[in-house]
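Next comes just one chain, in structure tokens: the form predicted on its own.
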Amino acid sequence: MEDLEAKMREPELVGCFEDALQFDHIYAVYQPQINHSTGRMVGAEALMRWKHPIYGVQMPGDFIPVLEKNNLIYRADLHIFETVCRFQRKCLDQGISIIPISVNMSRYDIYNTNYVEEIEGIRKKYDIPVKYLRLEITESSAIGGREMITRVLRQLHDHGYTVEMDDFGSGYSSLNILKDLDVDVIKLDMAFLSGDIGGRGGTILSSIVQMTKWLNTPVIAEGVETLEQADYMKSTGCNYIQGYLYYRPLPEEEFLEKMTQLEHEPLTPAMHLIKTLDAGKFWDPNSMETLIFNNFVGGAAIFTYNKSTKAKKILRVNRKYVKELGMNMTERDIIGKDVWNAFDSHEEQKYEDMLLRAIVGGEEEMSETWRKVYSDCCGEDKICIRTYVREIGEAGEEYLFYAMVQNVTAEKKRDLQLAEDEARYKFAFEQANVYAWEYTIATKEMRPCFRCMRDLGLPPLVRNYPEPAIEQRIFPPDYADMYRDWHKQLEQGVESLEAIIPLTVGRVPFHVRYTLEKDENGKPLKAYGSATLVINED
């Protein structure tokens, strides 16, 4: 007899329920979940279907409410769970590589105190590794009875199950549920993107994806029907797709064929965080991590950097960070701003090179960069910031960094002034034909000026002075003993010495002087020597 595809009434559905279980008229179809970036299969969802031998296929929206009303959905859910386990066991026995399959868990399952024990008994009966089974709880079923749901989730986690929140964003308490329930995977309801891809719905979806990165929670976009939707979700950092764009729900044999054809990969969080960072605690205002961040470290910030777009966004700063920047700025002046605008092209490249070194090497890196800062009250200024960064997470081309900063503007300005003074000093020395050096009496070490090193070939540090200078004939042999005696006199505390001495093999006359420096106890410490060219005015 042909299928009539007729809608069954409630009494007929209830009356046929036992036969539907016994003869698998209630069965599972499978909708694959795909990584849109790689084309690999990361999992699948098992969906309940009912096909009556006479009346044909019954729509889930028609029969599931009837099963719920008559307290039959619990047994139907267990039947689907066993159907999935039986299918996976058949695959394993045939040496077929399997993927995790999600099974829906209704609010009626949660209220049944034996649910976790029942599914554990089925799983063990078929000897299926728990990593290949996931349980889905809908957002709507999580509203109300929070303590009971929390208890069931804890039991499932104790047994090693992965728990997914289905239809996230379709209800009215999404953020509260996400905050309170310890779920492992979030499935986004693509109804948010009805109409235009952009707009308010797209902004909300993008924000949710960014938020789940901090929770270290993978995200699957459910109900994706167009390539435009899939590409948009990929641009937000959500690569995992379930929907008609790739596959409609497939009968078991078709699903088995696709599962064997496609490569598999594990479902992973969007943001890979370092093991020592607990993001949940870090964002908790009352946690020890936040207390340390705010009070016991120097200027610190958390920011993201996109390697492709160069975009950099500060997510969080502490009070000391704001203080280091100065200009009476506030956190509001900093958070979310495009900080690249503060750099010129050269300084921007220095900063980016530091980030790339940190990404490649996995170690802390440092740079000093000049940047412009502006505040409404103080106007504009240019400051130098010493930054230490370490990568703490990544998601595709986006990286998460922890930064420590020091305002070194005053130090760098002093260095610049010293460099300018040294340049003028060198120029004056060049014009005056003066050589200078420093002699440490206790160690007999001499440190020459730049002209001594350049013109006379002396190293930066001369040991056992003055012997090397005598050996090089900087001081000629007939003056060698006199020069040695000078150093003995300096050891004895003679405060100054001077004479005209012909230096180098060319015997060029120089006015050589020594001035002694003593320590606080009057003991000879250092002597400062100079040699000035004697100019013959004849």
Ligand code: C2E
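Rigid core: the largest C-alpha set superposing within 1.5 Å between the two forms. Residue numbers count along the first chain shown, from 1. Given the structure is predicted, the values throughout are model-derived calculations rather than measurements. First, how it differs from the form predicted together with this ligand.
- In the core-superposed comparison between the two forms, the C-alpha atom of Glu517 has shifted by at least 2 angstroms.
- Tyr388 shows a C-alpha shift of 2 Å or greater between the two forms [criterion: core-superposed Cα displacement of 2 Å].
- Superposed on the core, the two forms differ at Glu365: its CA moves 2 Å or more between the two forms.
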Given for the second form:
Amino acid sequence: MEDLEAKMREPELVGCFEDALQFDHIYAVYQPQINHSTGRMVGAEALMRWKHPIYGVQMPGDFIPVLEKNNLIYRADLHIFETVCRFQRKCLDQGISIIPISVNMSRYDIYNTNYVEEIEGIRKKYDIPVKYLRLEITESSAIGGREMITRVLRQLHDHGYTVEMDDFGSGYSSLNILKDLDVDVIKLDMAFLSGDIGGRGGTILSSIVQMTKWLNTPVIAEGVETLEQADYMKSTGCNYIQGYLYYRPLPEEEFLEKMTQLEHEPLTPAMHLIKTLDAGKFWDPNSMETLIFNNFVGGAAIFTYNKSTKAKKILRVNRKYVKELGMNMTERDIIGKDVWNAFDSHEEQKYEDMLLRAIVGGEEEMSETWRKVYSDCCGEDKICIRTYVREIGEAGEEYLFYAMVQNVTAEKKRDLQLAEDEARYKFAFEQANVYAWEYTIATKEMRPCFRCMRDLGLPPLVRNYPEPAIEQRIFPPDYADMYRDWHKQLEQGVESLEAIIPLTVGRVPFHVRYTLEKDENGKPLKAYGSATLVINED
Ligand code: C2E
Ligand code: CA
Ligand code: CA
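Would you generate the structure of this protein in the form predicted together with this ligand, following the form predicted on its own above?
The complete assembly is shown below, putting the previous chain first.
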């Protein structure tokens, strides 16, 4: 009888999950990583598959979100980790020389405080030397709070694991996040590489000053399908390739065959550490530094600021910078310009304060400012730009800055809308499946809505929030740290937070959101929380 290939839906996936683990319906395929210059193998990535006896093979893009939503992903990830260890043990026992294998870590694994201990237990059980195992995390892991990911990274490093940053550049990262995450390998996905690779001469180029640490780590290019792409990557100094050009993800036996046929070699950094701004690489349009600056760091600029005249001048920008600002200009048009003239004076002051803070403190600083834009088709409009800056040099009154920008206009407008909605909730919550509460940052006091009081037995005023809600298991223990971290983030000024969280002992999935209200000086005042029942659409 032939397999009936069909996409499984949420109830089937959840219903079959235990069996899938027990009978290895969830298993790993392996995609080799190759040095394009030498043809040797440098590693492989284990990718999860699920083969249901009737529905056939399911792809991770379809089932992983379901596992994440149902809090099952960490068990699936541990299962893959164990599968990899079992495979490597089998090889070692047969005297086959093995290669490091990367295992993916969902960002939900990071919230799971035991995760590192669990994988350590498995590794020891199979007695696999730690150098043969790598863990892949993604930038989005930092969303749940930097503390958590930093802790997990430290734990992994303490045990000797190699950690890879997967899908580098796919999301926005503040410079600090990038700088603080101490990863050992970067993976660049060709899918995120925009348009004309290689092109563009002198206008853009880089100062990856903040990224020197990163540039001293090995880089693997992923999703490489054509020889042209591989050769291009090689020309920038990145020799390590994982993609269909060499191999698709292979079943275990086929992978074993390739692993025994090919020679192995270790990963080494592609680039040399750049210590100074004028290093030749910065100005070389074909260098890896330029590639990363243009394609993987989000909107970035380098500008000078004169403390006495307050003049600001752009020296370098990348393509994404122009795109974020929505300007109808080329990079070349912007060089030498003062692009800050669209500020209201109030907003300009805010921006200058940020620069001065960055000069005094030597740390990364952030501000959000509104400015006017004008275009022939749409007339005048206002946009909100979030800027992260860091001072990178000074000469007399002139200071050199590195900036990363994000256009957060849509987000801001949504927040404003949300705040209005939130005010309306106070009257409307009785009709909907919504729980709302107000959290005062300074006093850690929480004021629940009538529904919260009625359904959860909360008093009108809860002190030392969120501890009582964690004690009462309204927020389950495995989400406690994440939820505590949210409140720290709010205190630090994070504008909004949201996640699906299984609430109460019944673990009913709710969409939990926070929106922050600040006072006129930008100091966090109150946060408005809401929890909406997740309705299953299918
Ligand atoms: P990822 O970690 O970025 O994995 C790389 C994906 O790119 C894989 O898709 C791989 O098959 C695909 N790929 C490799 N070479 C090429 C190429 O040349 N061209 C194209 N177009 N694609 C290529 P896959 O196996 O479908 O996995 C998708 C995603 O699912 C992974 O993206 C990862 O985020 C997630 N995933 C896979 N396995 C696991 C796992 O064990 N645990 C967790 N938490 N997530 C996993
Ligand atoms: Ca991966
Ligand atoms: Ca990837």
